[in-house]
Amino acid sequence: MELSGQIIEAGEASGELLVSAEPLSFWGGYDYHTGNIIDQRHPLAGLCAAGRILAVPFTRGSSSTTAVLLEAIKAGTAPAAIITTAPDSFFALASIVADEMYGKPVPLISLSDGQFALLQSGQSAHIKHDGTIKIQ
């Protein structure tokens, strides 16, 4: 299956999908030391997003998500890429700043709700620089 998304931050990434229909707050919900999702009320609680392609519709909370994601990028515990259902300014800002500061942007792709609904945790995905996502 191949999906075509809107590029928010270009890049290439491959990895296992970690998918939730619930938004995620990185502030208090993501441990940037380990890459684990620590919000016990979130469906992905206890799972590690580091190195995986995280698919959540959008962030929940405030700009603190940007700071936590930026720390995870610096620590090497960030998702390999993030897929959302609409452009998310908090994720985008973290990726842009990480690119400027560390030369490590996180690819960000936005899919339509219908395409997002096709994603399942455990699938293998490859995001291409042109915003195409190949799912296996």
Second form
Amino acid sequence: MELSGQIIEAGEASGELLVSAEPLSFWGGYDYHTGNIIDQRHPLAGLCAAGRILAVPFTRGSSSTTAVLLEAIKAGTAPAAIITTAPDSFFALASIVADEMYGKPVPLISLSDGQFALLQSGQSAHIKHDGTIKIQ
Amino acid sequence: MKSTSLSLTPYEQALLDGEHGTGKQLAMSVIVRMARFYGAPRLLEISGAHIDSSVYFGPAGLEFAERLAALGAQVSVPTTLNVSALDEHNWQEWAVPPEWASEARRQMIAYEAMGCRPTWTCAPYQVELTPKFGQQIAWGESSAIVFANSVLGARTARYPDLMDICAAIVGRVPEASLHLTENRAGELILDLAEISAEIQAESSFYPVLGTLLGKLAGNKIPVVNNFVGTPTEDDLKALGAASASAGAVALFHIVGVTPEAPTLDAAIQGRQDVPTIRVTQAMIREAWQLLTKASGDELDMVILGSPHFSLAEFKALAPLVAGKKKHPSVKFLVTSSRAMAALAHKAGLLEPIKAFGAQITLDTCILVSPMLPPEITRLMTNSGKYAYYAPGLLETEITFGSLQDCVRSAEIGRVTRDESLWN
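Complement to the form predicted on its own: the form predicted together with its partner chain:
Once more the chain from above appears, this time first in line as the rest of the complex follows.
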């Protein structure tokens, strides 16, 4: 299956998909030391997103999500890429600052609700520079 | 991202070109890239900022702050600071690791060096530089953003950490999002007609309603209709904080209460086909239940003050604890700001609270400072925000109750609540 998304921050990434329809706050939700999702109320709680492609509709809650994602990028525990259902300013800002600071933006792609609903955890995905997502 | 081209004034272009120094250039570069993200046609001048980036999380945030400060960046508008990760003068009383404290302290110094005011509070609007109706500002801290927009009618987007300081340095934000009137219309109506006036009159109704708002609205702008309560400023503070924890609410309207909602029609700016959800008692109960994650009635600590405890909240707490003593096995902690604690002290409110056995932590809170010793695992609070975040961030259990429930539980040393209202 191939999906065509809107590019928020361009880049290439490959990895296993980790998908939830529930929005996520990285603050209180993501441990940057490990890449584990720690929000006990979130369906992905206990799973590790480091190096995987994380798909959540948008960020919930705290404005510190960006700070935590930046720490994860520096620590090497960030998702390989993030897919959302709408452009998310928090993910965008963290990716831009990571680019300014370390030359390491996290690729960000936004899909329509319908396309997002086709994603399943465990699938293997490859994101290309043009925003195409190839799923196997 | 979007194709709309961004036009900059000669001054803004000069900032971007580094003519005003490399610190301002780095900040402007971030703002311009975010303006492209928003598809903004131009930038907008702001006249105030509140910085959430002051909280220390780790080496990357510290590096960012120290780089900006070392490059000589200074804020160009009056700027308050959110909580730090440290009670600057009393952190040694808790379990904060000294190395960690020294890093957190460096982050505080970097933000002070950029000209920010050391307010160190998540409720700056109760301390100083309270924004005016219609004022364009750049605020971080989800609970402060939602208060500024909804209760004060000031205008800020939901700015993330790291962007807030960039906006304060260049005095500009993308002309987009909640800065523009047309983006402030309600998108979802929550009708409280079925909810009893008795519940709506209860102070602990507000964090519960906020939680429900967050769950139902997600990142949309909710409008609460048929609301019959008479909320205090602190009630609205609690509502907003909970809505920005359980969801991504940056602006809510309450018809007849908040300034942009004199009528339902005004709140939705006369739009048609705005969906309505009829809130049921069962939905309220479910939101109330969501705020408790506990397996029994054992209790290690009562924690109050997220957002930071105000003078009015100290005033409400003092008579409840006067002449009483907390149980020796339970801690009772209030988190607040220097400014509010100083006022409470002057008003003689801290004496009965301290005599009860309560402790007061300033500048920070238990969610951002690693201050709690590991043996504290069972908490109780009247704060929707503490209730929402503690299990994930601190791996503790937590029970949500009213202020009265919290005091009573601290006295007897076990969780006890009046649940009659919610059943």
